[in-house]
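Just one chain is shown here, as structure tokens, and it is the form predicted alone.
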Amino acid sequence: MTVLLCAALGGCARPAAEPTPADRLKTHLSRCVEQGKVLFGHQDDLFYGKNWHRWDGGGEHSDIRAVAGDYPAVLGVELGGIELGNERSLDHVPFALIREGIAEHHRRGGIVVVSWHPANPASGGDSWDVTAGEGVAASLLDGGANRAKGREWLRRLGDFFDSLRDDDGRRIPVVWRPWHELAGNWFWWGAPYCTADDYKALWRTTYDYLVGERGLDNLVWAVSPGFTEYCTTGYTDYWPGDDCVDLVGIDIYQYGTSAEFTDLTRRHLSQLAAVAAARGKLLALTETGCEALPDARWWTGALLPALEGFPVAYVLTWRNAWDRPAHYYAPFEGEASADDFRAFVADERIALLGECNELQ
């Protein structure tokens, strides 16, 4: 009867799609650049910070509470060290722990991004290893001598991924960011080192497998090649493809002055924003920072500034970590900048997480 009466009536349209997780955490980024709102972030905040860590016993904390009190609304994580099979990250994180922080904050109303610093597939080394020079990504490609190693890198990387749930059972969305700051040569598949060719196909394979085979439909897919000497071109010859990128952003710190920082950043966000709109997708400052933070009022004075006028879904700074004194960028309880801080995240333009989750 329901065919016949829809035969009669011309068709019946079929009913929409149910939006994936990944949907939903986009049209969540874009609610908040509609309303003005850049979300702060910080790396491993609730993993570990200035002279402390959660594991071993640790409790929860998070420096970014301590002093604004409240949450971060991103939480960065870093999956550096998955691919080899082992336990903790990088940064010495344990993963459980991180898939933990990860349904945490979720379940809080934040929003998670994904880092991976893998291995040299070729040397054995770290990201950081440029050592075996050229075609270390080719080789991951169809044909190449680390192939099967590339399969089963990424095939623990799907295990994660899909692992992430909340407590109906549904898969967390994350943005996940692989293969940054192309454009640099300090890491192995940094454009030195790396065709366009070669890295558009690293990247189509890494997404082919992810989203293709193991349907993984919680990623929110960023590139952040970076503008530099070595590829002005990583928003064009290095481009991955429309239909695999989500999100478009900019790995940029501060090594000079303030004043210098503020202007850099205007620049390259200024060219990065007509990328964005040219090509639909959303835009994120996807790390920044200023180690130690020398300059006490650098958020409301060189950050802040930075970000004004442009639609930036998120700002991501850099972690605290808890083993290296000078090594942190953002504030803890009694840092000089932490006065400023607060007076950085009260502005109406920036949200935490309780914030952020009313946006939703």
Ligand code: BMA
Given for the second form:
Amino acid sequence: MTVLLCAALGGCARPAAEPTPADRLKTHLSRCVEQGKVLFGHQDDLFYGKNWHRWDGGGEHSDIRAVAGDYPAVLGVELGGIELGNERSLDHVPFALIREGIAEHHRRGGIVVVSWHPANPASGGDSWDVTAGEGVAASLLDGGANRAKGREWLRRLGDFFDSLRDDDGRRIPVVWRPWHELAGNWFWWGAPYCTADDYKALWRTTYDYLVGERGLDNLVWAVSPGFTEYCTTGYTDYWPGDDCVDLVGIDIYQYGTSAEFTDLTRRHLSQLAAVAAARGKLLALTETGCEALPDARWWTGALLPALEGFPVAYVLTWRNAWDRPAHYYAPFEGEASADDFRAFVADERIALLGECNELQ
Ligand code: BMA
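In place of the form predicted alone, output the structure of the form predicted together with this ligand.
Zooming out: every chain and molecule, the one shown earlier first.
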């Protein structure tokens, strides 16, 4: 009987392996791209925003939902401080609340992306402490002075990723983008202080530990080096390896005019679209924004035309700080660009949570 059935089915192929949580997330993102959608994201959206925060008795809120009637499709979360065993992120959010928010967003059919601004292992300063100069990244590698500390940091990260579970106990997938903005001179792992070989080894060490040793199958690996005057080879010489990258991204903020932002973003996205296509990777605008939104038509006038025609899976706008009045990148109730933001998300290309959920 088995033989007959096998013959009828054209041979006994081994059953296909069950897709991992990361595979399912990649499929979800690819489906959105195929449908011509760009998922809209906002950093820390569920945890705090303009004049509110959810911890210490604060209730649920979302600046995006308050303005546009739905949550962002993509929730950005930040793990800086977890490596030290802290209870709260460097932006004051309890990690327990971050875990809860990730599960909540996943349950609603949304996508989570994770950034990490780790401390400087050599100086004890923060990510932006570059006073130790070259060699800090190398100190985390095999034979380096901070290797044991680096292993401990990765263990804490691994514990957190492993603790992300859905209601059935399955791991929740997230886009994970460690060691970002490599091309800048502002992080201790930045290109001015880190050779291509050391950067690739740092990435490989991170990947081998989390995926190889810990077996974490819920991470979609995103690289977002960027291009700067200090380094233009983030996607070539510093490329961590085709087997340990799933998504190619870039972080671009507006510092000049809206027209300059649109032009710069288009130039960089067209370069990245070619990299992503050649390597078979997803593409995203992994961080963006214009602090305090001086241009009330920024959404339809600058960001939408910047994205036009590129197969961008998602765009993540940076956080609306609860404790720094001018440090915000997304609208909130009464903010000057709120009307334009509603027009932006009404565009058929832009998806908030509801549409993202439907495309699973
Ligand atoms: C930066 C700023 C900081 C913040 C950091 C990590 O761009 O928003 O205030 O601590 O990101 O989220």
